[in-house]
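The data below hold one chain only, encoded as structure tokens and taken in the form predicted alone.
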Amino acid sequence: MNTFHEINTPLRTIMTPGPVEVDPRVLRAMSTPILGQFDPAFTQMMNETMEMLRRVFQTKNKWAFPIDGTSRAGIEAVLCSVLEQGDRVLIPIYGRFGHLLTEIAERNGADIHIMECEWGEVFDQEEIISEIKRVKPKVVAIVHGETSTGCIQPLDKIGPACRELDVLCIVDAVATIGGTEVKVDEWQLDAVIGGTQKCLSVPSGMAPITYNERIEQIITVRKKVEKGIATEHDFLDVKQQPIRSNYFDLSQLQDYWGPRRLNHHTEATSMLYALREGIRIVLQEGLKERFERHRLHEKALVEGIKAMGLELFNDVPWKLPMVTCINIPVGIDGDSVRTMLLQQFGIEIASSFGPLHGKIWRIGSMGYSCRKENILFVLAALEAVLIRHGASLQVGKGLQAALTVYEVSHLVVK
């Protein structure tokens, strides 16, 4: 009969697009006390939850809630709850996390509009607005930072348009949500969705959303409560096109995250905890610091590789600034590179998707896994697994440039 261990999980210096190292306070939460989820001093987090996620968005919608599941559920919850059959829906793909709003939208039945750019480039908001014109749907669905190229979309015009038209905009901001901004009001953005598993430093599991009354508009028309916990009055209220999903209603989950208080599902407790932490140690550093964090560890990492001898992917203006792509050397074995970084160092980095794959390296430098001895360590450890693959280097050239970001930077470097 086997005998199984307990977990003993190696430590690893986790520098890809996500997931992220999770900050040590967020652990502990973890390790809090179960309670029912209709406790008061459950609901009580629930409610602060809400409150400090609408600050977290740069937003006043009343709807500021997680979904239970991963990213994707976010994406998923959204999309279904406003999607019928037959909408028509613009889609701008600039990346892989493009198509998957394509396959979630495809599957809602929505009538797809597409529009794509090269993998390394984005769009210039006035061709989006351009082909909304042109196309007239009821909802743009775009990426704003595409993880798989190391890019980031402009929306602070395309949300003006799509509202001044009366377009839904709808942005999966999962990559870029507590790492850079993201002005949910002043972009005028109808419903965003956010993931812990990435800037905020959370492990994965949830999916922070937020929408305001156009599109909960859209919900309430098509609320359907489930018959074993309906009341009179919800049966009363059936309408003709409801929300396909169950799990994924989110008039249901108004419901459950609202006053009512609808015993929708069970919450994922420790999730809560977990996320509640994340986003009060976002609050606490403060958004605008943590963004010049994360654009300081950016910089020292870029010029690292570049005094290296190194060459980017993703050196244009639009670059996303928790990820950097670096081109693989030509005649360098980039998953070789990889498990090395792993099994020498205990350093993961990422490789890419679909045209990109086995061409670039990702770095992701995130939230609790961006800081300076993580840039460093990555940087020398890269270094010499490069040598050891008979790479053309700067030697020792890539720490000196790092070193010199943090020398004269006036910011307290963590």
Given for the second form:
Protein chains: 2
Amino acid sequence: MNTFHEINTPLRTIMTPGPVEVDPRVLRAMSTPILGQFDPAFTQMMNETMEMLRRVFQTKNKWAFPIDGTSRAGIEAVLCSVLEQGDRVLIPIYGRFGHLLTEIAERNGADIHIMECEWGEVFDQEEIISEIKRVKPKVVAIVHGETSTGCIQPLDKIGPACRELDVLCIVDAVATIGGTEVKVDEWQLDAVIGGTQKCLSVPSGMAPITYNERIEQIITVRKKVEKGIATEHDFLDVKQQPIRSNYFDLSQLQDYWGPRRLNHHTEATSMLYALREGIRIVLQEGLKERFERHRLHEKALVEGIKAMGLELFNDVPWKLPMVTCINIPVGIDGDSVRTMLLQQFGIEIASSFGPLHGKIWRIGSMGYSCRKENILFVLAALEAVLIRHGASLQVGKGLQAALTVYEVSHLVVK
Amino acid sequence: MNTFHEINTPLRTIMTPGPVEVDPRVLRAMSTPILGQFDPAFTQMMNETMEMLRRVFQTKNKWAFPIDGTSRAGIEAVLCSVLEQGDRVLIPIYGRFGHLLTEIAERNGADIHIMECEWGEVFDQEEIISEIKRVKPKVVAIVHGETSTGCIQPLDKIGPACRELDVLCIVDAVATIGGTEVKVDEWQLDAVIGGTQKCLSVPSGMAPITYNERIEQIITVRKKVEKGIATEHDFLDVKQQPIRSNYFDLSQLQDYWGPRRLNHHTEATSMLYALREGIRIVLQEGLKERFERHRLHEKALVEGIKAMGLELFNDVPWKLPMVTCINIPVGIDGDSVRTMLLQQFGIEIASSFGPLHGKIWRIGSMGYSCRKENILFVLAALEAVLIRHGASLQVGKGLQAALTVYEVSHLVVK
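Having seen the form predicted alone, can you show the form predicted together with a further copy of the same chain?
Whole complex next, starting from this chain.
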């Protein structure tokens, strides 16, 4: 490794639950020369991005902007700005990313109450609401779409119940934003974190968030402008505990994204270009049309998998539309199949975590990766590789079933 | 704002102390299609980036990798992973970014001891060493190059003194890395944070850091692998206080960047492409040659400014080579000059913060922005704009002085 060459990567077909293939228009946007962070041409782009994010989140919230970090940075920014030492938090866990919420809340000194169900299940909303009434938390933190299990948790009753009980509802919608409905206002969610590298088809490295005035109120009380840039009126008594992180302090980020434009970090210029272009493409396609497209390709993939003779792990009414989990057939080495898919076909699919490791494969159909040729290619390749591994299959049936789905669809498939 | 168009930015000449113009090769690298984070082709790039970072930091440290966030994310990652509640920290402050170190350490519960000198000055190293002996801190945190004042703090004696006194020395080299010497091993610095958007000419959004086994030891004791991915042997008793942040937990990041490749965040693919290409270009140019180039253009700029009849704020032996601060002449509206530079010439220069706000302009000459045509253009434009603002100047002298510097230089100027 004494001389290093310019980047020369293989071109992959990425069918994981993220990161997924980036729309070529987004890739091009990133090669735009940069602007200074306070250049009026750049602050206008920041404002446009906020306005487009509101539409993607289906909200009228004032605050909708990205955190400069990967998805979990967005989650940590919201949780550490809201939670003080000893605050009670209820976290229903149905997969790995529920544990992540616990992890982050715990490190912030919160008093954690968890509910757990088996991986592959989700909660009856009434069950969670009963627990909210019993535990009386300040915050309910919950995952909308669990990529680790391929399940989606309905939230339309939990949000309104939280509002009625004066509990804050914070939602990890990293996997679902841009791929299926995330109705922030209609479901009365107080703060929602999205991901870029999944259904938005933007590279990892930013986390769009939105929150309402209930959250803003808490943050504002804890506000503390950093020395070196604070002016006199910023030196107020901080009565509550100050936010433990400077980087994730939403009260300072508001001053940066708001009209005051108070210097905090230096906005990640090229990633903002990417996010802006990514959500522009989402809105250009149309939310409804985009969600329908995700459903169609999911159907083709699922029908193909089943026709092949494989079994779905998440063949349930609460299946996450953009993640299809397949039980690894008995006697087949799951990792060997994935390796051969990558080495022979340049296709990447995923394994899973914790109790599901070695038991399922996960195929993502998200954003730009969610298109006909990718679905057909992954079905064809999976069949070939499984035959090579000695599995007994309905040979040739998978692609036929998928093609039929596309044929009878009224959608013009891209 | 009902329809949003594709990105169509003006092209600027960016002469601020960051973010600066990005090398076109870096911009192109970012439009490379992405890879999955565990794709062998990608993990190889992660390893290559680590190896190149070691060379840029002039260290043999095992750990050298980027934090996925802007520069202050790197600072926070190091400080919050090292500092526990009540740990004593000594912070010598000579500008805004010293205050930022205080801010971050304070929010992490540290017991802060500061030394301050006037903005525009730096410390005698012996003075700091005496204070270290008196305060007996666990950590000294200090800024290497203060962009807010254009000053550089020598560290070659402070590092060895810290080592001798068993104190950790943590350095913010955000402004200096890639632009002037940052000798991590020779100066015996324990942890150093670099910035991408300054002398490396990579967009903001990543923070390369390096640290040695003294830091690693502390982090390892505080290690806590998150639930959902931890295996049995990870559930050790955590005797010390666990690190308060999940996102910035260097013990988990080590497992992600090290051979275990334990899933943490999803690496910011395109930003890693950018960083890899940026530091590859640095090494291709050569560190020594790159630092000389920065010195040459600094000299041309400084001679031009002086010949024009303007006064430097940082005309001192401890001038930061890549930031030139100019006293705003009496009677001239500094912001009006900056606005006219931007609107008429498309050139961006900076104002400053705190006590220097409205008193100085700051011109950066960093990375790809640090080249002859930019230096000559900013001198020409500044003269024209100042004449337009009624300043009395040595008309025509600035460019002549700069051209003379270039003529007599032995360097082949790019």
